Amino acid sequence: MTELQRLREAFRTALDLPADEPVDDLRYQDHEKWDSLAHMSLVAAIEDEFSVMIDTDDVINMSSFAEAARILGKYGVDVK
């Protein structure tokens, strides 16, 4: 599984989306189930699945599936 694939899968389980749902043009508050209690369970899952520890700020600024992809980048992780 690529790392892109994981990242969907972790958005996917976060907020409770059916797997054939697409991710990819997702943006916080822009669907139902992405609000701010679901904002904190992606996180959490995000920093599980890949192992890292996200600021606060970039939890903060992480405001789509793209800008989740681009912040991963800074902790090492390569979303292509």
Contents of the next structure:
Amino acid sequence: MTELQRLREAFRTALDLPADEPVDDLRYQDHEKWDSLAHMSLVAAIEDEFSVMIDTDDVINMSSFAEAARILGKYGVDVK
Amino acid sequence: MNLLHPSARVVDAATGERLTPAMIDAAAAEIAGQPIVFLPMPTTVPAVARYLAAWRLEKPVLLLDPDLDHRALIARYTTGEVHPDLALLLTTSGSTGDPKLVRLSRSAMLANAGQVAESLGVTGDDVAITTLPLFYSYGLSVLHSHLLRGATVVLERTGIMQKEFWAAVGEHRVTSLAFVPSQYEMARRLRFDPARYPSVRTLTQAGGRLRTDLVADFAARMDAVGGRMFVMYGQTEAGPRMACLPPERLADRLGSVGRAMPGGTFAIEDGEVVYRGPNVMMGYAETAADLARGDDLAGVLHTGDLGRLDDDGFLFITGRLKRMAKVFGVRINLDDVERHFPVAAVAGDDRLHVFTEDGDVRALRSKIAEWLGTHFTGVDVRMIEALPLLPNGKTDYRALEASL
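Return one more block: the form predicted in complex with the partner chain, after the form predicted alone shown previously.
Now the complete complex, all chains and molecules, led by this one.
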């Protein structure tokens, strides 16, 4: 699986989405399932999946799928 | 004694809007003809103005989640006959199917606002920020205890996982944060460092049991900067707080929910925690006619919790009389869940675990969460080949709990 597929899978698991739902355009709080509790599951899922520890500022700045991909770049994970 | 101290302030963090006496006057004129104020309660200045107007006019208020449809509930409780002591009506669970209400008197609410303010040492210099909905008893308790002492309440509609929230904490020099267990988990995930928010002096915890390692962890974080952490215990039925564990006793009474609030006492009767105090509800309501009833309980609340008291009066909660779970501060009757869904249900820490022998796990999770009116992350659904049974044919819940 590519990094991009792994990130999509982490989003679907954490936000409780069906396997075929597109996630690349998701934005925090625009989607009914992405709220603060789901955000916590999401951060945990991403940290587990990529074996990284995400900083506080990055956790609260992770406001979209694209932003999550960008932030992961800072931790040496190249999502594309 | 009035709930609203003349120097109390309420300000909206996002818009800068401030509560003024004129707003309360205007809201009072609007609701003057209503025997009961059915109030959808978003975290906004106009909603708080309307709520305080109802207090001033001594009219009972039913606080409602603004995102849900309450037409059936309102129809059920519409009446012209209400008891003069009745101040506040709150729902007992997130379940939209359960219309039972808690009836709280003006004197009970004022008593509890005072008990909480005294236990926490709230002063006019304090600044609280909303972390919970105001239609939920813990969120409302933060509002009450701060308004009573002439403090400031900052209305913030985002949550602790968003940068707007922490910006507001800094900008308004917030002194006190009130979190439920799930928010402590979030704060841990955020690696909350009180040194970054030097105005924050107090953390409070209520809304269900917080695991003791997190209690100790956050107490240590606050201690390191000269701040304090308070563990509290309560139920909506007690308006809502009954106990508080003071920070200086937290280390030697870790796991306790504290001592009874000033003016209250605990007793253990047949294993059950029984609270006596001025803040106990008048009783429940299940029909409109019940809103005319007086005080049915005379200040005695059978909590349904099992517990023990040590020699110094510190209370330890050990379980529930009925099979209950508490998820995000809301009580869930496990037997009710099993009556509605083909599952076996057990309680976890801030989570409902259900086991099913067949079906679509994801769909079932969504359906149960929706039925409970709770967040889907609070419901865990697992497939199991066959439910473990006791020799008497009943479900072996111990075995299920052990498998978690």
